[in-house]
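Only one chain comes next, encoded as C-alpha cells, the form predicted on its own.
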Amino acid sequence: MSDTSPRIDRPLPRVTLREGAAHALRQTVLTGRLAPGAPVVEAALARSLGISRAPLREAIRELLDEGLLVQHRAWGGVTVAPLDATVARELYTLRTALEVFAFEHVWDRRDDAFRSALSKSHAALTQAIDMRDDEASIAAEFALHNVVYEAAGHGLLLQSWSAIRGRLALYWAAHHRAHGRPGPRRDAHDDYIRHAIGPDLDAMREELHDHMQRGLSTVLRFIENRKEQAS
C-alpha cells in the first residue's frame, strides 16, 4: 500500500519549557498582569506554569535581555521595567531623535531592496494585527522600525534602538491597552510607509514626530489614569 500522507519538508520546531515559560511571561507582562515595576516571584510564577525553576530561570534571562525585565543590583530582585510618565516621556524623545538619524543617514540609499522590506514588514504588522495577537503585531512592529535601522548601517545606532526595544514593548502594550485592542490601529502606519519611500525627507521628519507624538499622550493619559485608579 503507498504512503498517502503529505510530504513535509521540515519537522516542527520543538517547544522547550523554557521557550515556553519565555513565552508565557513575556504575554503576562504586555498584558499588564505583571504591571511596570511589579516583582517577579519566582516560586509564585513556577507554581502558575507548572514547572520547575530552572527553565523559568532561563525565561527570565531571556527577557532581560530584552529590556522587559530588570534586575536591582541593591537587593538582587528582578521587577517588570517600569513605565511612568517620566519614562514615557524619555522613550519618546530619544525615539524620536534616533528614528529621525536613521532615516537622515539612509536617505539617499533608499533602494529597491530597503522598499520590499519596508512592504513585507508593513504586510506582517497588518496580519498580526488582523489576527488579535498582540504579541506578534508588537514584534512585527519592532521588524517594521528594524528596517530603516539595519538600513542605516550605523552599529552604535542599531545598539541604541535595541537598548530600548524592552521598554519600548511595555510603551506600545500600554498604548493598545489604553485603545483596547491588541495592536495598532491598523492604518497607523500608512503615512509612515508612504513617506518613509517618498521624495521628501522633511515630510519624513514630521511625520516621525507626529506619528510617535500621538502614541505618547495617548500613552500618558493611560499612565495618569492606572495612577489615580492605584490611589
The other form holds:
Protein chains: 2
Amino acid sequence: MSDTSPRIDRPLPRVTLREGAAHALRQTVLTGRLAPGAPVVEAALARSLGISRAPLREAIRELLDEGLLVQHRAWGGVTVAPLDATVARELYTLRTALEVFAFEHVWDRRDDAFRSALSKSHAALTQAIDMRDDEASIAAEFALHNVVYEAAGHGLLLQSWSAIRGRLALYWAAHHRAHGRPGPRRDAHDDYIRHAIGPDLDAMREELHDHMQRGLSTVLRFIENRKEQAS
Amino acid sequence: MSDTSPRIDRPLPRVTLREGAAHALRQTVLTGRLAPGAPVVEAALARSLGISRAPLREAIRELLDEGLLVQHRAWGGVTVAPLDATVARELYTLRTALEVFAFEHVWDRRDDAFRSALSKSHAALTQAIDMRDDEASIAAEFALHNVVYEAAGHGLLLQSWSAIRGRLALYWAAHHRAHGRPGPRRDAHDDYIRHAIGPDLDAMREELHDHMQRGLSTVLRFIENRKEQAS
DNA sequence: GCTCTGTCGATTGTCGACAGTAGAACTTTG
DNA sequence: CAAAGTTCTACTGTCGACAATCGACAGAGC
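Output the form predicted together with the DNA next; the form predicted on its own has already been displayed.
Following is the full complex, with the preceding chain placed first.
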C-alpha cells in the first residue's frame, strides 16, 4: 500500500477564526496599534476583523491569560496591559529563575545540535543588529533564548516561558517604538553564548543574573523616561 | 465627607455564568466525576449546568489554559487531562524551582505574620490528617504552600504557581480517590516548617528538593500501579 | 447650590439557531 | 471477504439578536 500522495511534514493547521483573531489581536497589541492602556471594544474590533463577537471574545480571553490584556472586573471592559515597573521587575526576576532552571536541565545533555543551534541563532541576531532591523533583532533574541528552553525538553517550563515571553514582547515592542535603536547591543550576548557552551554551570548562572539585570535596567530606564514624559 | 452608608466587607461578587461554569467544571474534574481522559461534550454539559454553550465554551478555554483539560486539534473535542508520569515529573521539578525562588524572595522579609501564618496552616494540616479528612488534608497542604507564595509578593510567581497548582490538584485528587489514605503523612512537613522558619536558606533549599522528591515518588508509584491495573 | 434618583446610550454577557467538520455506520465494488 | 467510497450523525465553530449592566447625564427635591 504505497502512498502516491506527496509527503506532508505536518497536517496544515485547520485554523479557526478564534485562532486567527488571537494572532491578529496579538500582533495589533505588539505593534502598538493598540497602545498600552487603550480600551479594547469587542463590537468595533469584531467588525474590523470581519467576524462575529463570539470567536473574538474567546481570543480576548486567550490574550487575557497571556497578560497582554487586562480586565478589572466583569462588565468593566478590557484594556491593553499598561507598562509597569513592578511587573517589569517581576518579569526579569522570574525569567532569570526559569532560565537558570532550563540550563540546569539541559547542561549535561548539551550536544552538537544544541551548540550549533545556539551559535546559529546568535549569528542571526548579530546580523539583524548590523542591518539595523530592529524588529528582526527582537525576534532573533527571542529565538536565541528559545533554543535553550526548547533544548531543556520540559513541556511545563516551555509553557511558563511562553506566558512570560508574551509580556516581555510587550515591553520590548514599546521600547522599540519609542527609540530608534531598541534592539540589544551587538555584543550583549557574546558572554552568554560563551558560557552556555562552556564547561562551568556556575559561571553560566552568574552570567544569567548579569544578563537579566542589564536587560531589566534598560527597560526600567525606558519606563521611567516614559512616565515623566507623560506628566 | 464622611460616609454614612454601612460598611460592607466586600463588594458582592458580580459573578458571570462563565465564572460559575468554570468553577463548577473545575470541581467536577477535581472530584473525578469527570475522570482523566473522559471526553467533555459542550452541549451535554451546558444542559446539565442550565446555561447556553457560549459561556461554557469560554469556561472550557479557561480550564484548557490551566491544563485540566486538553484539546488535540480543532474539531477534535476536548478531554480531561490524562495522568502521565512525564508531566508529573515536570510538575515537581518546576515546582521545586518556583518554591526555591519564592523562599529566596521572602527570606529576608520573613516577619512574625509570616511565621504565624505558616505554623497556623501547619497546625490545620496536622489536624485534618488526624481527623482522617482526606479532602481537607489536600486543601490544607495547598494552603500551607500558598502562604509562602503569597508572602513572596511576586504577582507573576503567584500566577505561575496557580498554573501548576491546578494540575497538581488533578494528580492528588486522583490519588485521593484511589486509596483510602491519600493525604500527606502526618510528619511530612515538620522539617519543612522548621527550616522555613530557621536561619539557613541553603538548608531550606535542600529540604525543598527532598520534600518534592518524596512527593513525586508517591505520585509516580500511584501512576505506575494505576497503569498496570488498567492493563 | 448640592445631593439623590431616574433615564439613556454604549458595551458586555448570554442565548438559540445555523453551518461546517470528523468520524462512525453503511453500502458498494473488486 | 476486504478495501474503497458514500451517507449519517454527533459534535464543534460561528453567527445575529436579545438581555443585563455600567457610566454619564439631566431633572427633582431639599
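Numbering follows the first chain given and starts at 1. All of these numbers come straight from a predicted model, not from anything done at the bench. Whichever C-alpha set is largest while still superposing within 1.5 Å between the two forms counts as the rigid core.
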ask   = Do you see a C-alpha shift of 2 Å or more at G32 between these two forms, with the core held fixed?
value = yes
ask   = Taking the rigid core as reference, does the Cα of P199 move 2 Å or more between these two forms?
value = no
message = For a quick test of reading the superposition: does S160 move by 2 Å or more at the CA between these two forms, rigid core aligned?
response = no
